[in-house]
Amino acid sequence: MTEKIISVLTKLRQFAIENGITATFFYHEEDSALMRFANSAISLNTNEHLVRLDITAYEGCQRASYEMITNLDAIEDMQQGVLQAGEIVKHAQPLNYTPTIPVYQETFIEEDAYDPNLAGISNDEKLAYFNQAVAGLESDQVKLGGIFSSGRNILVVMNTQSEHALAHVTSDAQITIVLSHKTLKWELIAEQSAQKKDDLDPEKIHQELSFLLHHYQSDQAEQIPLGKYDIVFGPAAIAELVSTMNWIGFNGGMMKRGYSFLSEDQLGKRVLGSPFTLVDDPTQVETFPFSQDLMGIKREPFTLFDQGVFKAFTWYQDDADEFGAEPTGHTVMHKSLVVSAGETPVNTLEELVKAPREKDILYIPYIHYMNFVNPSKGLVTGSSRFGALLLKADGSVVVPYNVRLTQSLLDIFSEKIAWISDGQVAYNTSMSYGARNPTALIVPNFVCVKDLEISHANSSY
């Protein structure tokens, strides 16, 4: 399918060039599928495939994009995008410094994070990994609710500046299982991240819900006081929390904006908790790696944070090419984000529950709503949801309702931290909008940092 896709855009690269204009193209094709479901039934049940081309022109420091809907054999169609897209540019703004248009050395096509079984699960195996993982949980009372993404992606760029391109394909699958209360309104949530379909583990999944459904059916729920209290995240809340300070953090154009809560004068320093290590990984295949960014570069294992030691800020390409900054071979549709395991051997909910421990711990598994509050000081917000346990001390455990976070980044991966699981998991951070761009984090299974305030507790769920 690639060599095909590169054969038209390489008459439209020619085509392109014959008109006289210097241009850029980014090919999208996706094959999404999603079974849904709500009050313990499949809800809707859809499939689409769809090409998206986006075609840029440049004039010096001109550029303007026209992006179509299309198809590979509306070559003609292409053709009047390239035109439009040549005449927009005449028109457009002129930029404060020259975009840099790559010129690859050779064409190169990845692969190695696609699986055929994966990319083509069928409706009835999707529905059969439902049943395997809520088997038994559900109840008049008790619905599911949730969702199984899958799909397959392509991803191929050209340019008028080589006759080479670059290919990237991958297959993915993203599944939320909720179980719901009708009456109570409380709601429980499991998730999996797969990137081959050997990664879907219906079982798990029965074993994470049956385990908060047998706390939330037999424990007492109340509003915990307000207060500092050691907190454990799990997964989905540690993968949030990072990929916000992707956005706010590390990112160099993000700094120079001012929308960081990192400078230029701490790099080489200890800005985090000295059990906090962040490195982007391209080797990880559970995360969708590019091996090669959008311009060409090669991808390395890249330290952002080493042992809370800042290490470096990552450029996209045109970042760089605004503020004279070096491109560091992140001009990709994502990153391949890995927090370091720690050293403690806790790493299922039931292992948290049954550890020993001197003071009460609140578990917080998923962060609902988080949004920034001060990017410049790293403070976020979002309140808790889907399984909040709180383990007293005394070995008893409460449901807590739903509890409000409002603190800095800097705060969180401090050396408040108190230990950190020693196994990780791919926790899937994929949205549902857009052109499909499978993405995922690795992250530690626990992190348990001490002493954050709760500024809002719910007095009922």
Second form
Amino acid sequence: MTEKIISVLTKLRQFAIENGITATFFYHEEDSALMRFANSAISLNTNEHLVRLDITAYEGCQRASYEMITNLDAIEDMQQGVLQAGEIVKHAQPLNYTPTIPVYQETFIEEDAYDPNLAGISNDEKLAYFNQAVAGLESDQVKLGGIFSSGRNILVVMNTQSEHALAHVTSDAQITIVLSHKTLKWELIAEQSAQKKDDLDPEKIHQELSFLLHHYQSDQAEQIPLGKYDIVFGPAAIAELVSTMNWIGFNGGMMKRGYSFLSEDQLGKRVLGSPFTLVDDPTQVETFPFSQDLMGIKREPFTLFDQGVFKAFTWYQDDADEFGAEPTGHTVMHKSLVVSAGETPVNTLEELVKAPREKDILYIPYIHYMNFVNPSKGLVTGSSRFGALLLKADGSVVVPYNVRLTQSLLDIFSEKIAWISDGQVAYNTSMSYGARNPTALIVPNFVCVKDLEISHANSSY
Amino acid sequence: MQQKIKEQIDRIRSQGAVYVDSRWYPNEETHNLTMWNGNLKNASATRESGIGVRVLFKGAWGFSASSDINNLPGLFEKALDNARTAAERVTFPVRLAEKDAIQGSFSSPNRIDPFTIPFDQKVGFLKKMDDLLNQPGVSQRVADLTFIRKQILFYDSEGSEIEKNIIEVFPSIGVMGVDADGQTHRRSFSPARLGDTRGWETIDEDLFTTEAERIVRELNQVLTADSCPKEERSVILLPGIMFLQTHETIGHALELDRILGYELAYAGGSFVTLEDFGTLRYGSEKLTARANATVPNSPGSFGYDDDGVPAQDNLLIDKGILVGAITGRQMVEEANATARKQIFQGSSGANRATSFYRVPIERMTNINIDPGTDGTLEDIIKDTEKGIVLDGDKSWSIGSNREQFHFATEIGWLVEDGEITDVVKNATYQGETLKFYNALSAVGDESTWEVQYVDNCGKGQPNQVMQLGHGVPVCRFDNVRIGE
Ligand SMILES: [Zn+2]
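Now that the form predicted alone has been shown, please provide the structure of the form predicted together with the partner chain.
Now the complete complex, all chains and molecules, led by this one.
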């Protein structure tokens, strides 16, 4: 699959060398398909085949890039791109550091996370999956929405410093199924991430949706009082919060630019709660991992937090170059973040609802529209969405209208963590902005945090 | 090429498609230059071309796109095939509101094409900005220039042929600094749209020089300021935050696809229902909002939308009452049929796609608030007992039905008895959309009205980023919770 690409890039490399241009090539090819549902219909069925080529040219400390959407047969077009990059770089102002261009020692093709059966899944199979996942759950009032996003993704990098290439081929599916009430406007969600076709399990989705639907149709809905709650976060919410740390937490470049709640003097110190362990683990195939980064550095499991103790910042090569840091193998399209499981044998919503409790528990599966209010303090805000439940101490269940949380990540993942599920799930966080980049985290099914403040509660759905 | 596309449109029509269109982008280019603390971190040019095909078959859409234009029959066939599958699950068969077949063209007004400006000159501008921003108190300084130039050729099976040539220019500068508690604060500037054009000529170096001095000064005021108090006050929103308030809680809330539930799986819905048009009191009588795609200098004006419907200027909220929405051909038909009355007289011309490989969806044009009669900013401050003036977007988070929101701003100035007293840091405010707009107690006059642009509005799956504008005056809202 990557042979022809490598051969074309080899020709481009030769062309660049002949023209005296030092360059790196980043080739991205996607076959993406997305079936979208709304109001119980397929509202959009789309596919795209796109080839992107980013050419970055270097002249000492000067750097410039030319990015094009092209196709593999258009070699002359690509050569023009090389010349363009070579022209722009002449006018680029020198950086105050020297950007590193890697010298790959061997060609490395990573295809472990590729399954041709998933990449080639048909329209009919996707529709059948949806029909099975929501069988008997739709009605005049309860409507189906969601996506089945799937595709094949190929990355190949090469440069003028060596004849070797790195390639990364993945297949992925991101499935979101939403049931919403036409007039009451509540919404429920069940999601699945797949790396291979066997991961697809519409029956599991069906069970989750049935359970939630039962509660939303039979339990009382109410505006809950403001104040402190013990909150159980579901996989989507945990993945969202942890992804935020990747942005305004342990990212070395962001820290140096003042956009982090972590500082260098916190290294080796207990910053978060002792139940919290977070590792970047490229051995987990469900995370579509990179076992070498784009600089050719071999990646091993890399601990970020060990029982709450902050262990390390991660560095992109360019940040490492600028700030004089040691590269950590994190020049990747995405990390492979894994939040360690705990010891509590509560892993499904049904088990959570049935589990004995002394206090009311607010279950928040999903945080909508989270944003950073104050990155220096890790302060974030967002609203609950998609199937929150208030599990009362007396065993009854109330459906809460959506609430807003404005909290610091330092507080959410502090010693306030009451318990963590002993089971984990892969949660797909891929965005469909720009180039396809299948991304997933492995997170516990639930994390329960004591005494978190709700700052706003809706008076209706 | 044009002939080949038309042949394919006819061929797919003959296979039973009710409607077919295609958007061919022969060339779309961007230039982006970012200087961060004196380092030209990003100097990039991009170029893309390709074609997107939309087919309506038995009430369902299929779409297919490719950068490879050498296999047009295969591409059109794939779009039809996608529509055939979609037609197996139809609840409300798609139909399109009437429109005329149009032979037209649109070029965004500009005097100087930014792509003709030498690279060195652009870098020179950034270097100058970087030097101006390199002052005591500033830990990070950023200057950014982004330019877009694209050509779009639209053909549909109803006989429309439209050519669009669009140029956009997005300049901005910003500074950050660290206060005594180790917290980072920022102040930024991107110019309001002045004049009638939107090319390179709109980058006014003198203005940037003045504004660079101002944001550095204001950053230093924030760095030594107390935190915003946690209480209720009147908030006076300058255009630098009012544009985003309008964007998030009027613009997105009034996209008809959201109202009809087409974005529920991701972006969210709207608290607005079809029954609300003509009756809902959205805001106080001082609130008049419109979707105006004819503002010449704004990226929210594009001549014809991607349904081929001409640009319009429509009221959304008339003296506080909800009267209109942001619509395309498909959604108005479904809305009128669902409501069993003609709420909408036709498409408002707001269906747009971000690139050849995305489908058009309802997008904001220029969602503007009409200037009011409450005078200048000074007049409004003078008339405020206990308030806070807010500017600069720092963070925004909105409920999934746009029913409530939380914003953080770059700076706040407390107002006591008609006078500005202190600057505060970490200013935030939150509220419920309807309650908030009904507490609109003052709207500034023309002197306070500015067109601000948004170059990164995200919506849809697959996701699309869109450019648009907001012409807004200074507005005051009473009894708002701040500081949380
Ligand atoms: Zn937006």
